[in-house]
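First, one chain by itself in structure tokens, the form predicted on its own.
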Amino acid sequence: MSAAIAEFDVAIVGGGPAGQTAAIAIAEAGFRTVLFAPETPPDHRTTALLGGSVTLLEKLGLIDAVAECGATMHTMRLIDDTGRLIRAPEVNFRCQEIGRDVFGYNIHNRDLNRILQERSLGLANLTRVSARVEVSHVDEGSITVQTDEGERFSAQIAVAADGARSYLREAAGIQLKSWSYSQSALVLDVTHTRPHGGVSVEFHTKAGPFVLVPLPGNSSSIVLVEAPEIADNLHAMDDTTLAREIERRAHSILGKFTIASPRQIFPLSGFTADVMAQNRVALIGEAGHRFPPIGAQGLNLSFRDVGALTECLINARRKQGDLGGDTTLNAYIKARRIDITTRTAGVDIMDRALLADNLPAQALRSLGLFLADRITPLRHLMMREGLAPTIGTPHMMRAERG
């Protein structure tokens, strides 16, 4: 064990979008900050960023990069492929409508992660380490991290983006309410010979969610959500079939598909944190809450969590209060609990909606969106609510208004 500490004021453990996001966040705001973002496998998902991400990444100077190398989204169209008695008609949910250029932009994760990790590096406060972190202690007024190569860290708050395994969260004691769906989701990439147009199109279907989201040419990211032997089966097909059969599922929408990319599967679960921070560590991210690929709700909620808890610091701090002191801890849990909760609740509704066969579950479903398409007041406020929530969206993430 090396006997010399390297000091911070803040710790964070996980190199993914939302662990970079945090630590570039957290750097330019002026604190003395320390990622530990050890080498990760492949991803090949995409990740849709709306409303407050964007903002975000604007007033992080990272955008352009972003827009660069993602598509734009201008319209979320959702289609009723159920076939059940009671089906809701076609909505389409149009950025102009509410005084928007895009929605957001879609990129791949590894690009997002590159673009990431290319400004931390160029920030005097942030010292980025390729170790992972093996083990943790709480001192009076701080936390000591130690990485598998024996180098010691103390901070006073350590961060967890470390994913839905945490060990950092582990370590702090919280514990997780869980559940799991009989759903896996399939993703990957394909082409097609006709043009998205910007539009991003969800169809429900009786097994769940099945999304087709723009990417840069004439291509979209899939996720597919199916019983899980039925995605099985799925990912088994060779590209030729694989490619019909998703294309017999969209419709043709998009014309002929080509699979573009390895596929990829995942049980679907979900769980939320008992509380978001507890013993000089905050939880963001998958850390903290997981649930379906319902609506691209997953990585815009982290981005709250990084804009919350940097908001959190940069208050305690102006009161010379301790980063990572109960205090501060309370002060994120707070901001953070509403808009955490009513996310998950309201995804699990949604994804257990498309499975429940009675007709009462189907006409209310069909009734919201119905109301939806032809009520423009709520169809705005459910388009404002989806991007940036009036409760639970940090002042650095809310746009600006002239």
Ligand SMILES: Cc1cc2nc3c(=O)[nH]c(=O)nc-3n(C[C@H](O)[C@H](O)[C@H](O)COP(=O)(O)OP(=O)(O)OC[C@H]3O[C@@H](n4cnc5c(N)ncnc54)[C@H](O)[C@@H]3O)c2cc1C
Given for the second form:
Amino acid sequence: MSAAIAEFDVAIVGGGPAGQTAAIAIAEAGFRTVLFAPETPPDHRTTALLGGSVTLLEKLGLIDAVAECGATMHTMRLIDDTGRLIRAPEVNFRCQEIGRDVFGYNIHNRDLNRILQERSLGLANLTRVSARVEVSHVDEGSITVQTDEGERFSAQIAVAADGARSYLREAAGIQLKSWSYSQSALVLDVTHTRPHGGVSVEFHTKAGPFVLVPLPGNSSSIVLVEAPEIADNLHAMDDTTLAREIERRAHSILGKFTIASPRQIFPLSGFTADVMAQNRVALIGEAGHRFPPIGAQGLNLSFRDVGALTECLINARRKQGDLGGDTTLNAYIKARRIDITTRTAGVDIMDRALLADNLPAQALRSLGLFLADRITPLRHLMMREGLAPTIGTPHMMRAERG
Ligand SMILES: Cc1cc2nc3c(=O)[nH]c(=O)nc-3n(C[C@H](O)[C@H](O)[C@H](O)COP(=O)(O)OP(=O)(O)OC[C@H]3O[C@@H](n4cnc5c(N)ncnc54)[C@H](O)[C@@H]3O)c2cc1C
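Form predicted in complex with this ligand, following the form predicted on its own:
Following is the full complex, with the preceding chain placed first.
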């Protein structure tokens, strides 16, 4: 280890959307922050940023840039395409019903990361280091991390935003409860001959969700969840055959499709960390939780980690407390427990109910959607809780409404 150590309040490891957003929010709150953000491989996914995430981006002054690159989403349409004996009615969630102009914006992850990077480069309190963190060590009152280039940095708290295979989580001794799904998601963009009208469509099939999410113009991002071998077969198809197959699965609701991007496959898995903070390390984003892409919940949940952690750090500073001490970490753990547990369980139940072949599971799933369709207050409650849950949405992510 070299002798020189640069000192900060907060060290954030990982420059994905969760880490970069945390770095901006925490530096904006006045903490001396260092972000470790090595180059990332291409990501062809998009993210539907909804409700509370939109409020956070507004407060960070980023929403105009996101809106410019993304597509607005006004309606979410759920269609039961399981072809099973008991089928749910189609349910349409419309943002106007709950007094909103939009649910949110769907944006390519690469554009979101670029917008965040540009913003982070202009912040006086934020230092960006484009190296990986390889070593960390907890001392009395601080944590020291070392990059693969041998530079050392110390901070009161380190934030693990280094994704599902987080080094920092492991170094902090945090274990996972993990499980697998025999599903993979095929991701790509398409253009189509009919307009999407700001409607995101989620077909529920026997193999998992098949989602068409609006992009600017007559284009959409596709997330097609299938058994891994079928997803691999689709991935290997030539453009014309794949476009035809996607159109067939979409029942031509958007007309004729043309493939408009490279394809990527994501094997699906789930986990939650046993604890969201320990040993001067707080977990955010996929370092702390992961589940299948149903209802666009993953990064939106991660943004609530960001908001909650920022508020815990501000509270600790107000009380002149230790940013990485047990009081701060326990406040963060408490702030995130219910939201992460209920969101992970909710998505897991939705996904497994699709795959389950037994009648009681089909009946229950269909009943839930039937009630959402018929009982207006329940539908409104589901929309509001989907956008910004009552328990778990940090104050800074709550919309100020008259
Ligand atoms: C098909 C699919 C569709 C999805 N759609 C949506 C959606 O519509 N809405 C939604 O909310 N969510 C969605 N999600 C979930 C969302 O994409 C993820 O939650 C999100 O990308 C995770 O972001 P992250 O910043 O936590 O992790 P990552 O994006 O994995 O970033 C981790 C970063 O850490 C860096 N890193 C790793 N190790 C180190 C190290 N040792 N030192 C320094 N840096 C390191 C990596 O280079 C990487 O940049 C989807 C997921 C999938 C699979």
